[in-house]
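Consider the single chain below, provided in structure tokens and representing the form predicted alone.
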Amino acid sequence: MNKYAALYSVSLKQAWAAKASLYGRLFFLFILIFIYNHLWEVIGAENNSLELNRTYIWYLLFAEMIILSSPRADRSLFNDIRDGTMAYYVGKPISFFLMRCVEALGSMTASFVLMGVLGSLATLLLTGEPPFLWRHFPIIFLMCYLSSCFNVLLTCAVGLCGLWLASIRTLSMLIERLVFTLGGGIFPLSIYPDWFIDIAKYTPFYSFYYLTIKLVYDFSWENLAVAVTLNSGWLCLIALFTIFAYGRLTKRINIYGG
């Protein structure tokens, strides 16, 4: 554990290092709340609601935060396997995969926590007090944060299909897409019709994002716990997964060689 949590801290220090990633990160959240924030201050006003853009703003900033600060770790991945590299940590004292992943989250946590500060003060500024209480933010953004750890796990489960797929680029653009749509990365899953909504809940899109990021609106105890059971299921199914896949590289690297 003490060889992962190095890890952890290296790719933490390296990510803050990296000024104009995260500087970029930022600037792309801020473009999208401040255009974003006009667009429903004028549907407020129409519809006579004034409470919608403050609640749709902050929804969108716990989004744009699980979404934005998650590294491209699939790619890393999927190259690593095809040109070999995994090949040299295979009978090391380290997992290659959870090696990827500490490094993935270390990068993932220094963009969160600049996002989610700076985030939430602009925030601020532009809608004023929040749809949430201030006592429950805490929870809603450790839920969000842990969201994003699951969502750096289902993009390291992605770049494992290297494993069958010459290509993964299709692949993780439709769970891209499938977090928009099904997960309500852009637009709350309220706003669409009951059968869609009965689909996106057979999806782990549905919890990872939807019901964690719900909390931002509608924070009561009982939707905390569905979404924590709903996450662990999933989390449990995708670990399962990422288990077989990682001991079916290794066999076939310790028999073919690579």
The other form holds:
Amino acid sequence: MNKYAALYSVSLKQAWAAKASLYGRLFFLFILIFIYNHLWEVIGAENNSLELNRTYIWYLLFAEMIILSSPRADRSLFNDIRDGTMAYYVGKPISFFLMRCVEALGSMTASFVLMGVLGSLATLLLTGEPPFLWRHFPIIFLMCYLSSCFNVLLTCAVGLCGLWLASIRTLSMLIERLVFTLGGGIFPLSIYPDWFIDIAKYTPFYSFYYLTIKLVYDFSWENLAVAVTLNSGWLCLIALFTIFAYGRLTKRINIYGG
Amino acid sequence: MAAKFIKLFLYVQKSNLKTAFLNLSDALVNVLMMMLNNFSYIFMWWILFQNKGSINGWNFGDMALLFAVANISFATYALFMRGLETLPEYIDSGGLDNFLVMPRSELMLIAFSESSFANWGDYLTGFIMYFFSGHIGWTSFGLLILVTILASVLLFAIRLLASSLAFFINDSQRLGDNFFIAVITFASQPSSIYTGWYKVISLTIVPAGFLVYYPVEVIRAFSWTNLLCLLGGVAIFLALSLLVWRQGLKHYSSGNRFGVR
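Requested next: the structure of the form predicted together with the partner chain (the form predicted alone having been shown above).
Starting with the chain above, the whole complex follows.
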């Protein structure tokens, strides 16, 4: 266990040292907040609902913290499978998949915390009061961090699909778009029609993203319990898939490289 | 000179197509997935317009025209100039040396070096959205082709600026990527919301205005002023990006990497 903790720590420090990368993500986050704040202001003014941008911008901030903080673990895993790097590690006394996952988690944590602190300050400046009570903030922050961890696992699971696909680029993009639509990554699902929400409920995106982030403007202990329960269930399913795919992969490793 | 350049361009594109067709079913699945990806984004905006009716005078037809311009120009960039995305990697690793000793324009060779077949899905999405926009006609179609060519040249310039950061900043791949994505994101919003300072920013720091606002206005209600503004904006950003590229090359010191191409 110590070796994974060491990997997590090294990866976190590396991500912290890669300032250009962190600034790039922050720049993108600020641009998103800036654009959508204005969009919701315009829509709010047209509909006489001036609270609209305050609610939805804080929602967007937490959604983007989850989505943007995740490193491109899918691409690195895919490349490792294809170029034989995985074959090199498979004989080492460490799980290759867990190693890459833990590295991605370390990198994600650095971005998540930085975006959380600076993004919250920027959003506070734009909107004034947040739509949640400050005493709920640590719980919301922790829940979003856990969702970000699930997001990393999901990304790694996509990388493992390199076992069956010649390229995962479009699959990754598709998953990103599903996060935005079925997970309410940009607009909350509350603006979508009921039939669409009913479909979204059967996907992991609904609870990993929407239910968790919704706590920002609709916090209740009941909503929290539902989010925790559903997230745990989906986490088990994705973990089972990764165990299965990784098992298949290690059996075929001699075909791919080394 | 121009004939040789076109011959090389066509040869590289033929090779890219041949590579994609090695696994035809995979290539077609990727095109379909790209379209699904695009339409899921468009769907989000359709829902918003269904709820709100219009946003600052723009209806979904105008937004469809914006998606047509954005998708067609991005497809042109991604199919023919995507190699610029790997420029920071070449600079950091010294791989740029291999291009510098080539007897053709190194910038063009780098730009052509990568192509993504899946982006044919963007072309299809763009043309489908054009037919849904309500601005159909031979003149508007001609204008669509003209403005998307100009917008793809602008995308080339923006990507070159973003990638050239690597000459001056270490490990700037992600920074450049995020800057480029920020411009695309800015460009994917209804242009009608950009007024005042937002409009100034969309024409300078994040030049999304030249990418979609002027192209869409040229098609919606043609005026020479808008077309000249678009031409001027593209020319300025292209000149700026080439200047930064030239300065970057002067700044570049070889990675002393040995390789044969």
